[in-house]
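Just one chain is shown here, as structure tokens, and it is the form predicted alone.
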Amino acid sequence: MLNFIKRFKISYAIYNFFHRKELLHNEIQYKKLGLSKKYYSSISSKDFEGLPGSNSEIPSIDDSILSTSKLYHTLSSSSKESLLNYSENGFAVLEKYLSEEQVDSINQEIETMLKNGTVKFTNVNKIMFAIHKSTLLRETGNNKDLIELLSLLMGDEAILFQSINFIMGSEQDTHSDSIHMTTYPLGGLLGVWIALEDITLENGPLHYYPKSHKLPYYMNKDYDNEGTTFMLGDKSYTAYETMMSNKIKEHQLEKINFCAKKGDLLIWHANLLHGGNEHLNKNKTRKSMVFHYFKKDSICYHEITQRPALIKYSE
């Protein structure tokens, strides 16, 4: 029954109504657009069907443009090459980002907001946005020179939204982040991942499909979960996961275990297949940390939900 009364649209918009300060960045998007849509409408890829800007190509990266990152200049050179083919495989891996000194003041501080209740476990396994109770992690996040890279590849000024945290593996089937953090334009959010400690098979590596995020942007209408003018679609996120795991069978995508060292960071485009592996040891922990970033007056919402999303942004 609850399920059922979750479906209504209009559930969502009464809670959306409450949180303007969050929203109204939106409206002042739609209105440009010419949507007639209020900060606490729902919103879906449906609603910017044909208009311009709909379908976002993916920036040309090359030295001229990297060259300007103080950052790049300090990377070692395969680094450096894994961000010159970013355009081309949809990820980067920066190796020893973080120093083992840097990550271990993360660490020591995520075990300190737990033990003191500033921050809880939602979900079984995720810390969310542990950035607006911890200024180490907001600035880990906000550091200037990463935000520069970051802006970059995104053709525009990437912005802190969100971070995660995990103590063990997040064994989140493969998907694209486009289905639950979707802008408009389309891929105007960036995913940064970063390992709190040297990570292998048995703590369930992150892993990803290069260049599949030259895919199409898979959204309600491909697994027939659009819904109404009033009612969410019925389909479960299963039916999202098989037709996932059907894309990756036809296209033939190679499936890259991401076995970190302690301080790797890696980038990943907005629409990149990607997940977690089952955690085989659990007298392992896999201490990790998730930053994402939305391009500048990006629209961003929930595709699933048809949700806008609450931005609280990081300074």
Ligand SMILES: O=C(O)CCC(=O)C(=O)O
The other form holds:
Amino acid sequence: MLNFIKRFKISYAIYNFFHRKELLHNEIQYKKLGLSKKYYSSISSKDFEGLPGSNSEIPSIDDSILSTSKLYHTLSSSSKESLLNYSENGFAVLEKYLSEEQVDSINQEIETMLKNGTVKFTNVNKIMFAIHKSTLLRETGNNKDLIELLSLLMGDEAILFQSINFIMGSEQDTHSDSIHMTTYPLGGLLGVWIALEDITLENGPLHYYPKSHKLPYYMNKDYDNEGTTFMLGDKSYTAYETMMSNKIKEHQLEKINFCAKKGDLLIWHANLLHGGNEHLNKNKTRKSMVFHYFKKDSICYHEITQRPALIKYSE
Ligand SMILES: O=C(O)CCC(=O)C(=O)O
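Got the form predicted alone; any chance of the form predicted together with this ligand too?
Below is the entire complex, every chain and molecule, led by the chain shown above.
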């Protein structure tokens, strides 16, 4: 019954109505595109069909572009090479991006915030948006040199939108972030994942599929989940996961487990398929932190529930 009620778009519109400050910026973009939408309206990929940018180009990155980044010059040669292959592979690994001491301070901060109730777990094992509660985490995500580099990969300013902290593995099935944090134009999102301890096959590493970002952006229409004017589609999230698992088989994609060392950082493209392996040894933790960044002036929304993303600016 509750699931049926949750399919009425009007319930989200009411919620949005009371979040004007976090949504109003979209109206400028809607107007530019000739869409007759209010800040509280539902929005999905269907609204952008036929518009330029609904099928996004992958930016090309080369040494002359990356050389303008301060951070780039401090990286190991394999990290530099990884960045040079970003457009082709859809990911880049920056080894030892954070020092032991920086990671220890972050872990201490998370532990303290969990103990004193400043943050808590939601969606089973996720600590969402801790950047709004911790200056240290916010400053880590907003590090000037990191933002400069990410902005080069995106082709415009990268804006920190969200953080997720994990103590245990996510065990999340393979997905593209573009179904959860969709953008118009497509591709206006980056994920950054940082190992806050050494990761092995035992403690549920992140996995990803190189080059999978070149696949189409699979949206509601691809699994018959578009719904109607007033109702959301009736397919479960499992239907999306099954579709993605079939695409991986169909395209014979190679899976990489990211057995990262403490402080290593992975950047992934908006459409790179990734997820979390099973956390086999629950006596071990899998401390990690994810940041998601939107490209400036993108329209950001959740394709499945057709909700515009609330952009909250930290206090
Ligand atoms: O950390 C993980 O295991 C998965 C994280 C993830 O899929 C995401 O943040 O989009």
